[in-house]
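First, one chain by itself in structure tokens, the form predicted alone.
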Amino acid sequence: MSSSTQTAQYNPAYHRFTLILAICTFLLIIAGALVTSNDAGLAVPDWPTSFGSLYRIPPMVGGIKYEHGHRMIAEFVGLLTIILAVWTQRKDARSWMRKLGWFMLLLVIIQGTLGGLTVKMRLPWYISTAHAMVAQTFFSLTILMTVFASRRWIETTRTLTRQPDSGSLNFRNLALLTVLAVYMQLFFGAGFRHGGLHFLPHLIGACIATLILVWASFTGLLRFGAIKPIRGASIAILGLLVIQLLLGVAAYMTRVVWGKDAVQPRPSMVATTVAHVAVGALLLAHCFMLAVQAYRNLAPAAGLAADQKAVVA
């Protein structure tokens, strides 16, 4: 760890406004998969505009509830974002921290910019896609920060012992695969959602990631179970897998099998498809948490033995 990281001071404010930004984005995943369930994505027409109007709100009804309140939700997600980068900067000594926040800010412009685009060029599959990937993807980095920001963290950093990555398998690595995977299935299942692509890719890539994710979980815990937040994050990653291979059996009977002649989504299917694109966002976030874990407490065999030589010598 760096000297930045040796003098960082755990800020309970700061700390809570990190959880905040990470709780409304993850309900701001839950409104844009409403409006793609609800069919509702050009319900508003104009962008950055709504109906003419950047301030006014229009009659919240129909397809119109979904995607304006998915608007005024970003907007918001995106004023916190705002302030998270400047407080991080102030506040916060380790410089990789602070680089963060402004890479956390970036994410929000151009999820903002790929969701000004999705109304412009009439919802485009590959950008839809884009945009989904994106906001998944700043989703588990708001979790992230809200773990950086927590007293276990920062106060552990000093005492901590890395325990050696040693044996035939790497897991530092086996745990970034899991991040792979689910972006693949991500990938897969968004472009499936929008209609850029068939269901067969998003099929085989559950199986896939299913088996990448089982793979490292139950490493985690057979080699690193000791290691209480590795064991956290492969318990948790199993019990999610479980949840999103059921929801995306639902997802598919309900809208593909039952509702394939349905004039406009029913409940079934709205209900069944957003909660399994919530879960999968709880589930690429805490892959994200296995392998920065795993990078956090775990070092290469050979690397650990010669510092420990260093610091002898």
The other form holds:
Amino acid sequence: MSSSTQTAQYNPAYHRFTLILAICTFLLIIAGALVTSNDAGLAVPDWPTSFGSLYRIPPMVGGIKYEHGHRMIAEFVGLLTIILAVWTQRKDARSWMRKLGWFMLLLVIIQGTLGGLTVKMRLPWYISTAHAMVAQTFFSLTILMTVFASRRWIETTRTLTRQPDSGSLNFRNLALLTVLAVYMQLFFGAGFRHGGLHFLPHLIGACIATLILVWASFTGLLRFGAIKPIRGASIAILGLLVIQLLLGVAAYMTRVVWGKDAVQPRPSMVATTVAHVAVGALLLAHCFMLAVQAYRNLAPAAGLAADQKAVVA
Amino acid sequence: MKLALGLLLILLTIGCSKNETPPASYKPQAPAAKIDPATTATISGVISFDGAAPKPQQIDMSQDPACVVGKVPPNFGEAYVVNGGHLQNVYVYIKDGLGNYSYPTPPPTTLDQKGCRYVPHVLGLMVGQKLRILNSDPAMHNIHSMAHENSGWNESQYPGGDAIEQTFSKPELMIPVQCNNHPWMKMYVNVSTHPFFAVSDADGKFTISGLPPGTYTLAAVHEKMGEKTAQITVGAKYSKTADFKFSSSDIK
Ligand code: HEM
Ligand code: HEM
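Same protein, the form predicted together with its partner chain this time rather than the form predicted alone?
Every chain and every other molecule in the complex is listed next, the one we just looked at coming first.
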């Protein structure tokens, strides 16, 4: 693996920058969810211009406030991503990290294009759903980059802390499964939110995802609790899962049950649905983190023995 | 690589959807006859509502100050407008039974935006007839038509901006139209192949005139409660009444 041959140096400014990008992206996800929850997706009918202009800011009232505000934050995040890619390319010794930086740039361009398509095509559910899914993927990757740029990641040698992890459904696979389960929920949830799917898949999915996430985080705590990052991610996933389930019920009640005939998006509907999207994004990011930490810190018993021999030699 | 391919696929998709030819305007199959104006009949009636109607919900328009300039009366949702048991905003039309006639295209009909509400809330027009959309507000609006049979569109209109003109090429019922800048602004457009339609007024009344004699299926459509139909036969120069009744049990 290239990471063990190339030594990266911890760079506090770069680390802080990745963190700022992650925070801005989280705010952007909230801003995007506000667009959807306020039914404001088409308040600005054109793209890439807004009311015919690339730079003039329209009056920020009503739905335009949400839609154009979201575009402006997205442009800012796009700019930060360009800086990230260039900075990583110039300063990070890890070639996979440099590739990840460029991949992030590609992803943000795809995401911006999908955003434009939602406007151009007047919100077909599959484009809106793709936009919601790429958004959370991008956010999760900003979080992972923050992890990869952290002192702890850079300055611990993974081969020395590794523990054995065996079996067909080993912990690494289980951790990957949590990512998959949350993606499934993201797809079903967004498909429902944008009017393309029924609610039932998301509800059944919630039961399955809950099982997988509880199983994985308990395994993480009970078997690998000594590995700090795994313990941390497991606890976060459990906490976020409980909040997410409660928010899901609240979103269902306010938007679907009580809000069925609402004349306009009510504050309670907006708050619960936006929070459900935002916590969903945090949950996905933490499942990614769990998987990454599992792969970094655990290895099949056989591979581990070979690894350690290599270190000793 | 996969992502690039995915992107390409999406671009192709819009490429294709953009190239879709607009639906051809509706045309009767056989050569059409003209209606003899000396023989036409009139159907009129009242739409009533039985039971307790849902209470109109007051709309909060504070998110755009331009909607509340001067003294504006409170704005209420218009899904159920019931006046002394009479139901407004029901679209009534001849659903079936018309022979093969040709009709001149009527002059444009108007949809206005006033006080951040649509006037009227429900309207009918003919295939090919122009819909002129006006903005009498100091607010910026967008008008988003969510048609299924016809092609949808979304356009913005500045305060006092030029009228927007749209036409519909296929018959379609209750096409939702919404403003995404003021998401409470919703109205419905109904498109028919003939001019025999009406929308019930504040007293629940409607009148359809100029009908050739015949036996018809008359339908009354409400945006939330759906459709009710009645069979009706009118002779030459006849005036007939046909009333419809909706009730709280029709609310889905
Ligand atoms: C990095 C860039 C972007 C990110 C991370 C992002 C994220 C999001 C998120 C999370 C949502 C909410 C989805 C939901 O609630 O289901 C959203 C909605 C939306 N975004 Fe973006 N967005 C980005 C760029 C853009 C751009 C450039 C546009 C350009 C117009 C745009 C237009 C929209 C629209 C119109 C919606 C509402 C969709 C709907 O109601 O169906 N986005 N965005
Ligand atoms: C593991 C558990 C869950 C996860 C990860 C999850 C995730 C999500 C996500 C990410 C979205 C929106 C996606 C988007 O458009 O950006 C969503 C939508 C939704 N979810 Fe969940 N969800 C979970 C459980 C639940 C539960 C238990 C319920 C209710 C009983 C629920 C009800 C809803 C509803 C009603 C929406 C649509 C909101 C709207 O229409 O605006 N969710 N979910």
